[in-house]
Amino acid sequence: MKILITGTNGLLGQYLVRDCVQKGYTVVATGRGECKLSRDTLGNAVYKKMDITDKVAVETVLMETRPDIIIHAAAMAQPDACELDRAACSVTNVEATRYICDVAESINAKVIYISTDFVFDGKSGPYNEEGIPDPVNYYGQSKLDAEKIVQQLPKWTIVRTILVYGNILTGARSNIVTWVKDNLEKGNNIKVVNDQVRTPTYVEDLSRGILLVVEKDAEGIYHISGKEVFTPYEIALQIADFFGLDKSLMEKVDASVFTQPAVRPLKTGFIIEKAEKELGFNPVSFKEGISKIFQG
């Protein structure tokens, strides 16, 4: 079985990558620009620039390399950027993603489309699948109106996650749980919300959900993400605790006290248990997950 992914320099997209190639798939890995995969991460796969806003070039590269299923995880995911630029969102999340499905329905490949808790407006959350999408920022629009081009094809899965965390394995990437390390490690004082919740996600985990969504063939929508319900001020003290670092540097806030061009959602988080039953999913907690990370 052939797999072609896009975003394959991001975080998710180098684990997907990774575990793969080790489960004897062939691969085709792509992104706008030059290959950041170690050659260990890349292993066998095949490395090939791909600029998903440019629909010729999205047709010139499934055209040649015909995958079996694309999953779909390059996006514009940064809210406020998305927020502050439309158009390029647009471009971005829905065009590209219409290029794709054209090109994968033509071919008569299965499509993986990687979208997000931002879907959802946060007033009744945790969410199952059976959630009705309200977004309530640009970005959350923009995926759902790339999971509704998705939904056309015949042979489809929307895996939506939430607050992915990890190593990335080439290159430098922050995430929540660096961010609250590094920062406490300095002596700086950070301010964290507390009236909103997440269900973190282990990039791992959410590279091997979406494995066995491949390996079941299974379709539809599922919510693969950590089963732990946070504020991010609960996973802040929780990161504290764990290095032994002074929590009194954190202070308790609301997203009121933030001005970001992009409203967040505020009480999200995922429901998994469908994720669970007919894939058998199965997150590590958030304490083993900071403990991987740092551990290995």
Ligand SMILES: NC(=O)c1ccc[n+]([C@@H]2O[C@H](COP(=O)([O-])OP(=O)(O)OC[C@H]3O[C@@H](n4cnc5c(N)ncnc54)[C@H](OP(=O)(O)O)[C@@H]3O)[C@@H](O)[C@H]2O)c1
Contents of the next structure:
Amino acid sequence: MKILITGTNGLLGQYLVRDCVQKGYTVVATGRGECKLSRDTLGNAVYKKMDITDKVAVETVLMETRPDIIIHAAAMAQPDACELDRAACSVTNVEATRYICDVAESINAKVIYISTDFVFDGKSGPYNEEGIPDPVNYYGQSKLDAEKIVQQLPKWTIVRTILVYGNILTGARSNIVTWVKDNLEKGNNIKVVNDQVRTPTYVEDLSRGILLVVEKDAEGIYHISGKEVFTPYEIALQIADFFGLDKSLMEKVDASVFTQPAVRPLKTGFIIEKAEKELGFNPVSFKEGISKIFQG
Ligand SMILES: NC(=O)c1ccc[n+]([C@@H]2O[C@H](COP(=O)([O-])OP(=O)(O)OC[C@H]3O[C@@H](n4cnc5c(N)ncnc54)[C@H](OP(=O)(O)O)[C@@H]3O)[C@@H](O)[C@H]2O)c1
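Since we've got the form predicted on its own here, give me the form predicted in complex with the named molecule too.
Now the full complex is given, and it begins with the chain already shown.
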């Protein structure tokens, strides 16, 4: 089985490469620009430069490599950047997905598309796969538009996930865990939102969940995240507890105190029963996730 992965210089992509190689698949890792993966992570995978917004590059790499499965993880994934540059967001998240799907159909490849809780409006989370999407920002809209393109294919799976945390193998990248830890260690006061709800996802669980989709040849939509429902403030409390840091530096606030370009859905979070039952997906607790990051 040959698997081509997009966005392999990113947080999720690097784990997908590592895990697909370890499972014995033939792996084509692709990314914008030079390969940032270590020799260890890359194993016997080949790396190809592929800017997904370059239609010719997408056609060339996919036609040359002819994968059985394309795991499409590359995206413009920062909601505020998407809101501020809607044209770039649309080309990267929507048009590029169309380029990939057009070739996928012609070579009879299945597409596993990585999507987000931000397709929902956050009025009635946690959501299962039957929830009706209604995005409140441009990033969410672009990911939903891409989902609709993917759903036109003969063979597709959409894996939606939420607030992914973990170590990036290719260097430091901030996420909620490192942000809280770094600030509290420096003695900085931080304001943390307490009126949003999420089910944070440990990156290795997400990669494993996607591998289960591959192994079981699962099709349709799957929600893959952690099981525990937390506000960001509750997440921060757990991080402070874990590292024995000063919780009094943290102030609970409503999301409305931040003026961010992209509105965030308030209450998302996923019900993951379908993935548990059909895939055997079994994520770690948030506490276990943090300990894996910092203690290996
Ligand atoms: N992280 C989360 O909390 C979260 C939550 C829900 C869903 N998701 C989805 O999960 C997927 C993976 O996200 P992630 O957390 O791994 O994000 P990430 O670390 O930002 O990785 C995204 C990757 O996409 C690549 N990319 C962007 N534009 C590209 C282009 N034109 N051509 C080729 N590659 C391009 C980036 O390349 P560079 O490295 O060159 O910038 C980056 O390596 C995304 O589809 C995202 O929407 C993430």
